[in-house]
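Next up: a single chain in structure tokens, the form predicted on its own.
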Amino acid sequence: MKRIFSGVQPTGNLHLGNYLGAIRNWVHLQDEFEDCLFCVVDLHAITVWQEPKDLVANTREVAAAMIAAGIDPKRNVIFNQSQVSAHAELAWIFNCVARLGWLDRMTQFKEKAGKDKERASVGLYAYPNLMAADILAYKATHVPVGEDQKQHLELVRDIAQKFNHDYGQEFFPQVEPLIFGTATRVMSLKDGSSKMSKSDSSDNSRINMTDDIDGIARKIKKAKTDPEPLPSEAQGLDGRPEAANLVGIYAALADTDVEAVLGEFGGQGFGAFKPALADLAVSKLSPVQDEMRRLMDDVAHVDNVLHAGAERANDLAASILEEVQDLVGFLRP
């Protein structure tokens, strides 16, 4: 059987690059799998400080944004992290699994540490193994990643491995990544070189999912580019980050690719691409906006959804977890 699994952390400000480089994703799968899992990981936010009742409305807020995408409810488990403990309990053996050599090879953690590593937490070193902890828990076999991922999924299958060495049993499955085409990876759109972010100090830089019709044709309009022609072959995009990302945007809203999107803008000057691409983003996400603000206003109901998605998701974990606790040597009531 083929489950998937996949996971977002609630640290506000949901864009652009979070809407299409995973959750529209999700509502593809969800009719690809009749098995999906998506999950608000709030215990990956805070390896880094959240503002308690920040992480409380964020975590509603992607809550809402997955079912205003169109991920329904009724066919698959949405719910927060933190609800499931086998998530927890799980990455404490993941923990005594892994090996300190391979953390010390995730590059993630180095760009998110910084120089004074020293002071980061222990939970933003080790939380690669909580992720295949995530994952594992469900027995998943498929996993949506972005290419700033695949390392991590790497890990995740060298634990399962070692786990299945150590205790002599095939118990995990090799999980395979989902790696998804055009505008997995959005840019800033004040600097194609670097990725859409909401740490940016520049609200231009990206579109928020929370903007207004006039706040994403203006940042549109003020978006990044170069003096020349859209060119009429991906090729030609090459050293034109901007350019890239503009067009590679268009194409993930349309639903199409690079080439189709040249060979109808090829030659013309970004002053008539950009209020098309504008009015693309309007039309595609406006839907998606109002329902996301009709549900973040109807808490009760959000809450309700993540809750039985919990109780659905603890039903699958508990048995896994009790045999990997058999496995291990734990005694058990």
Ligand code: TYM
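For comparison with the form predicted on its own, would you give the structure of this protein in the form predicted together with tryptophanyl-5'AMP (TYM)?
What comes next is one chain alone, with no partners or other molecules.
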């Protein structure tokens, strides 16, 4: 059986990278896979401080973005993680399966904890174990994500393998990461060597899903570039990270590839390319943004989707968790 699981943190500033690298791909996958769960991972969000009021609003915003992007809440399960206790319960078991050495290697922890890792939360350190629980609580087989999640998914495979080995049964599947498209790693508009991120202190570094038309156009106009015209072939983008990023974004938004974009714009400068990119971004993003705004005004509908999703997710996870408890040796009534 094939099953998709993926998630987004409700930490605010949902951006173009989240949309192109993840959410938009999920829209395509719902036609290929019958069984998809898309989760707003609020338990992950609190590994760094979240204002409670903001967390509630951001949870609704991520759910609204999923629905607005075209994920059908009837065919798929959309829910927030904290409402399905199996995630936290299985995560504890995985805390006891994963090894400290494995978590020590996680680059995302090092990036997020920064220099002062003594002050990082224990949750931030154990974050990938909770990710493993998210996926394996449903025995999901395929996980569509952006490039930055690759190392975490390798750890999920290690956890599944060790659990299966320790408890002597091929119980959990080996999950397959699905990392595809031209926007698997959208970079900052201000620095082509760092990822577009929710936590970048410069708002100009990213296009937020809540930015208005003028904001999108202004940020693209201000994006860092180099003085050369665009090359005619992809090889010519080597060593030009900012140019490569903007061309990649264009290709993803236009549903085409980098070669086709360079076929059209090769030889032209950014004076011509940036306005074309801004127009394309606005035309592709505004319908999603309009729908997001409409949904954010209809909080009851979004809450209903999340509530119904949590019920379905609970049903799916409960029997798997019981089997895990039996394997581990927990006495059940």
